[in-house]
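Only one chain is shown below, in structure tokens, and it's the form predicted alone.
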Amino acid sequence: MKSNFKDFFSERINGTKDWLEDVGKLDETVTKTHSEIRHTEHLINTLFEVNTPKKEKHVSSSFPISYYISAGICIVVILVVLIATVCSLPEFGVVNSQMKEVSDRYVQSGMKETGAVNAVAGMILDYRAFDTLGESFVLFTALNCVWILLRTNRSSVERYFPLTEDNILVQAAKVSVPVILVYGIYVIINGHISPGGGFSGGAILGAGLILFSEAFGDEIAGKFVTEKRFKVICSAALLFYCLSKAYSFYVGANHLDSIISTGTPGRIISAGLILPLDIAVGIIVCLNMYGIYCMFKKGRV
């Protein structure tokens, strides 16, 4: 089409040119553009395939059969254990049952024995600390599985599709991220005297780190949470949890006096090991949330 609109309309009004004359040219331009886009996509896909190292997989022919057999046996064993456990539970509504004795012990003696005003924190981090340890290991194991599955190099994706900063997101994050982090720390530290604790506070801190990474970029966020620092902190938190609860279980099983006092219920420094364990759990949950987010976002280590 001509750039002069007056000539363009005058030629068609006078009948010297047809209004649909340039439609065919437009179709040709669109078709050509689509073919160029497909050609560019093909080149990028080819580049990814060339840069991605290919590993030969050596799988024995007996692996699938043995795998299915082992999986079936494990499923049957787990089902038998679960069904036997359910069958041994007391009937619903029975007053004099062992389950009621346990719950009454939590409610009536929980504050005195654990020093925690929050009965839930005293239950999951003192009476049933093994369960919480298992849940922390589940999170850590989940991150390791994601780490293994997404351990590929896709830096070329960021080279062709760079992440751009959103000014609205950046300005909002400058205000909200400090508030989120402070609130997460508050929830963790006050978990033994109010609703909260390591899991909820750690989730809040993890969300704050994710927002920080989205707003300011992975390079800036990576300066605070590096791969080496992540492994050291997570391993230290899990090791501290294991050793501290091993001491508590050993002392309690042998009816010995613990050197760790429960303190005065209602104060920050109280409840024995519950506060340090809440901090350890919060660190584990926070870093594992952020680690899984990074793995899914980048697809690489």
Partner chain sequence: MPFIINLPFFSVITCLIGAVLCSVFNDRNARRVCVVSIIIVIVFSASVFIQTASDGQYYHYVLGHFPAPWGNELRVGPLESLVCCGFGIILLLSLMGGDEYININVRREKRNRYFVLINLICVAMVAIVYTNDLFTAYVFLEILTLASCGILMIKEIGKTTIAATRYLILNLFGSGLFLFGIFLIYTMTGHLLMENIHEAIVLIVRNGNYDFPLTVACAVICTGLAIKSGLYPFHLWMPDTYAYSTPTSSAILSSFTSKVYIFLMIKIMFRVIGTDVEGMRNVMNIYLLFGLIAIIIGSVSAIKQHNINRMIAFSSTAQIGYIFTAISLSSVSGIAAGIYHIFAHSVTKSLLFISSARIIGVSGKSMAFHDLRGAAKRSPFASLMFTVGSLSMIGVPAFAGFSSKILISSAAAEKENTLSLVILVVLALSTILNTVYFLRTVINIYSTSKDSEKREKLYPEYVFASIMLAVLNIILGCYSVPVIKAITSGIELFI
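What we label the rigid core is the largest C-alpha set whose atoms superpose within 1.5 Å from one form to the other. Keep in mind that this is a model prediction, so the values were computed, not measured. Residue numbers count along the first chain shown, from 1. First, how it differs from the form predicted in complex with its partner chain.
Relative to the superposed core, residue 84 undergoes a Cα shift of 2 Å or more between these two forms.
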The other form holds:
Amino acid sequence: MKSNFKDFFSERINGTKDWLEDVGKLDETVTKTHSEIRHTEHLINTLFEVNTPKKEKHVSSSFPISYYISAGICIVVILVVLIATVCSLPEFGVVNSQMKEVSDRYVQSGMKETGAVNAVAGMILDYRAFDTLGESFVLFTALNCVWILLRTNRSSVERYFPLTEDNILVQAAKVSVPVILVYGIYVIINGHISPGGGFSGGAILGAGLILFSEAFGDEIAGKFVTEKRFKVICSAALLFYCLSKAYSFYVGANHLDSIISTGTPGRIISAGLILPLDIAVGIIVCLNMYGIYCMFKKGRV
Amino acid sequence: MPFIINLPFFSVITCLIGAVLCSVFNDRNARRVCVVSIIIVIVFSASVFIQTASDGQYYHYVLGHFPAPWGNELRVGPLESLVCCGFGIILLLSLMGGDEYININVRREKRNRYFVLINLICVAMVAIVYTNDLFTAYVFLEILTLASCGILMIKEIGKTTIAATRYLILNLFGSGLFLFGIFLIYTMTGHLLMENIHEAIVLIVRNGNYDFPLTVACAVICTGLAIKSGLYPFHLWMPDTYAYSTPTSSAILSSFTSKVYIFLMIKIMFRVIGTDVEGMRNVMNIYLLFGLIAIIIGSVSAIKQHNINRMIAFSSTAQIGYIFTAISLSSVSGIAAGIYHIFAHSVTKSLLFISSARIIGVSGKSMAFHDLRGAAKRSPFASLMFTVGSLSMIGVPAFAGFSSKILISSAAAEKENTLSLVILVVLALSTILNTVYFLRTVINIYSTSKDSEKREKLYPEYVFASIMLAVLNIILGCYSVPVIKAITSGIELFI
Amino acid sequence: MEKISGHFPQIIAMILFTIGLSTLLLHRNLIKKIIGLNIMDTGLFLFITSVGYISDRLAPIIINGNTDPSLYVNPVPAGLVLTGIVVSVSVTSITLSLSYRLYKRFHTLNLDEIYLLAADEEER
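Alright, leaving the form predicted alone aside, put up the form predicted in complex with its partner chain.
Shown next: the complete complex, the earlier chain at its head.
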């Protein structure tokens, strides 16, 4: 029995050795042919001067020393000038008498005129609402530019290790994603009563959606946020923001009375248009963040 | 109050809604929405101009229920509405002139996003021209920066991506400096609305307690805006940006985007800070110096180019130098000459870019001069339009370039010191340099070559756009007096 | 010396701004330049937030209906910073997607190598 095994294996090993020798010979022939082809190519190139080898362009790995010196001097001068500027302004923590005129009214009459307990929310969504309108459109512009650059239809995602197989992430996400989403909704809805608002709540919701997509995979997230739903909801939120602010500005500029009342401060349904605008801004920020993330990850929403 | 006071605000809302709608429609409907919203902006601005010019005064439009300094405001006068109308016309004609190249250079599924970005550029222009608030100007300035970068990258080749990166990083540095200036001004004055800031600055100059920060704030704001509009030391992003993208984008970027920044700078320099501040006067002298250097260096660099689009882009550097020289004379006639040159340059540059695209197209898509020989036989109409643009840039009488050069020279001569002599000499020298490179190109195009069969296919929108631009050029050149009167009376209400 | 200790947060903000500026100027890698831009913006936001703060006062959320302005901090800088942060995020996303495209095309993030490769492309 033993000798049979020994013969069997030595046959196999000899056979493999012969096979390896043949492969080695084949490899030699291939290498020789390859070098002959290169030699002929080089001859043709020199004879007919096709594809002259480019001059070796030396990419210097650092700037010339004069650039560093001049940049250093510039930076030191700028630092000294900036510190001198800042030191001649009012001190930190001291009341600045020039700013009192504007900020006092926001705090004093903010609750009465806008109905918002949070004076900052009242300021950005009522007194200075045009800036916030522009800001939402800055995010929209960024999403458009990223769409132009990164939108492809490629079907595969180049990943070394798909995160859906990481058990720690999946189990942690099962617990934390619902909490994050609910917390985001809480921050948005309570934006005018407590610290928070549309922008911070939208960022929290966007982060929750990104975690959901990473932990559970593209297909499940794609069923929840499809491209058509994404476009429709994003455009609807932006249109609602534009039209409601258009109504509010038109009514204010022409000294008409607005039909929207400010309600009693401190309740959730109050502060006029601030709550719906907070919700619209939250949706816009959340979807834009998620959209930009999807463009980077897989090239489409 | 007549209903017409609402029209500037309605133009903003129309463009915003147009941008949102363009993102959901397909490319043909998106193009219609875009063209319709720009036409609405032009019509509304023209009506507001007629109303305010006949009344002879400006008005404040309160956005919301709260007046300045607590709420936001627009300030509408004849100059703002005239500038808005003019910019809208140039945007529309650039869009129409490069229309067929949009279909070639932009992929079908991304075409509607291109029109979204053009709508956003339009709304940013309207908001910056009309606003009376410094922080609103910053927000819409950022929209303009990001959207211009977007229309630059729409043609997806390596060169535009590199140009977009360089353009974006330099522009963002400029925006950062501008934001720092706004924060400094807010710290010193406590206001963000332009007229309130001006009153507070007058008080500060009288008391003399914040001299150094005020100078630094002026310097920082003006440097930021100079980086964004491409004044001399910061002009290196211009040739790559303008030369390689689709012709509509090149025309919009070169004739429109930089000029909006210059208009905002005029507003801030004269309405917010004012020439009483010592720091502002020093900054204006520096602008004058760099403007003169830019004129010479831009023309000399343009002569050295072998590529037609890069040559046109370098000549933009020189023209921006003209505008800065005129504005930094800080007299009413100087500012009027600067604004007139803004119009003249925009009209001419758009015409040059959309015509050179056709000339390149019939010469085997090569931009080098030796490949463009004899292009006149291959596409006679485009070569004729290019010649009209070149003659205007050189300064031949009856074209817009000649009137604007005369206006800048007379504004300089009013000062009656050695500085005006220097400016006149530099202007004369630059006319000679302009002639060298533009006339050389025109002669190149009209010379004979072997390949001379007529290959042009005249696209009707291109024909309409280029004829309108050429007609506007000749109108600005021959009938400059009423235009200048309108601008000057507008400036007195503007400052 | 009292000036420096009295203006401590503003000086730190300016130092951050200068660090960001030097990163932008002195590094060749594109991602590091973007990080430099971000640090510059962060310095500016720290500056404006420290301007609005008044010692021993509360955040501007009205408590118990007491709207006396001497109890609360200035609310305006908070709104300015909010807008600034949104703009900074948008800008970072666009510059990062541009560097992604450049990397896919040229397989390097060093700006000089990219210029050289693009110039080669033009000659060919």
